[in-house]
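The chain below stands alone and is given in structure tokens; this is the form predicted alone.
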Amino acid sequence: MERITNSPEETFALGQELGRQAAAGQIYCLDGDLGVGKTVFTQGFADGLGIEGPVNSPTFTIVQQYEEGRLPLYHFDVYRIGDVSEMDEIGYEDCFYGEGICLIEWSQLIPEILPEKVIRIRIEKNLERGFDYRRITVEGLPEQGEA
């Protein structure tokens, strides 16, 4: 699936519409470089959750435990990470394989950890089609009914 955003309101809206449909036990990966919207986006994911407080980008945190929404929401931002190790020193498989939903930022900067069946999210920008201008591209959702 591809979808062309352009404003912060639309890449929320898309966030919120994948957040509505997310399983329990999905890992989203989303990538991007600086400043395309992964947080505008996150956030419109944790409103199809259900979750209703701020959500921000844990930069220095790595990973931000949501628990009032449906499901529980586990926001990893890996990239002020040194090495993959760390993910192991906060526990990142209870949350890969358990029964809430992942949503990794930079999650191409731990290739060797994630599982083979993931969600991946490209938000591009292209400055020549306007400052708000996104491609955003979902790769691995699931058909209608499977799980």
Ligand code: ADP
The other form holds:
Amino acid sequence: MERITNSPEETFALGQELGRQAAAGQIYCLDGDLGVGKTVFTQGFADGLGIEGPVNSPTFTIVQQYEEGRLPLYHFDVYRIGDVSEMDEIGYEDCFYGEGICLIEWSQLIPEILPEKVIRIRIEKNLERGFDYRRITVEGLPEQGEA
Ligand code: ADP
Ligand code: MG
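Hand over the structure of the form predicted in complex with the named molecule; the form predicted alone is what we had up.
The complete assembly is shown below, putting the previous chain first.
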């Protein structure tokens, strides 16, 4: 699936749409340059899951957990990770292989621990099409009706 958005609100809305459909055990890998809209997307996604509180990138902790939605959400931002062993230290396996949903900003930095079956979301700018233009590609979503 590919979507074009032209405002943060539209990216939020796409996140919301996917958050409403999200199922237990899924891992969403979110990649794209700094300032492209990964956190905006995540905020929409969290809203779609029924999480009301503010959602921001977890700066000092790598992962932030939200329990108040339809399913637990583990929001990772691994941008500042030094070594993948830091993921072991925070017990990532309980999140990846649990009953919640993982959403990982900058997943490209931890390829060695990503399971094979993930949902990939890539956000790209194209300045020729305007400052707020984003192309968002989503790969690996289950078909409608499929578990
Ligand atoms: P990231 O988490 O990828 O570093 P953020 O989500 O924190 O990026 O920030 C994205 C910035 O880009 C915000 O300031 C937002 O207002 C702006 N923006 C402009 N156009 C868009 C768009 N189409 N989608 C998402 N964000 C946009
Ligand atoms: Mg971010």
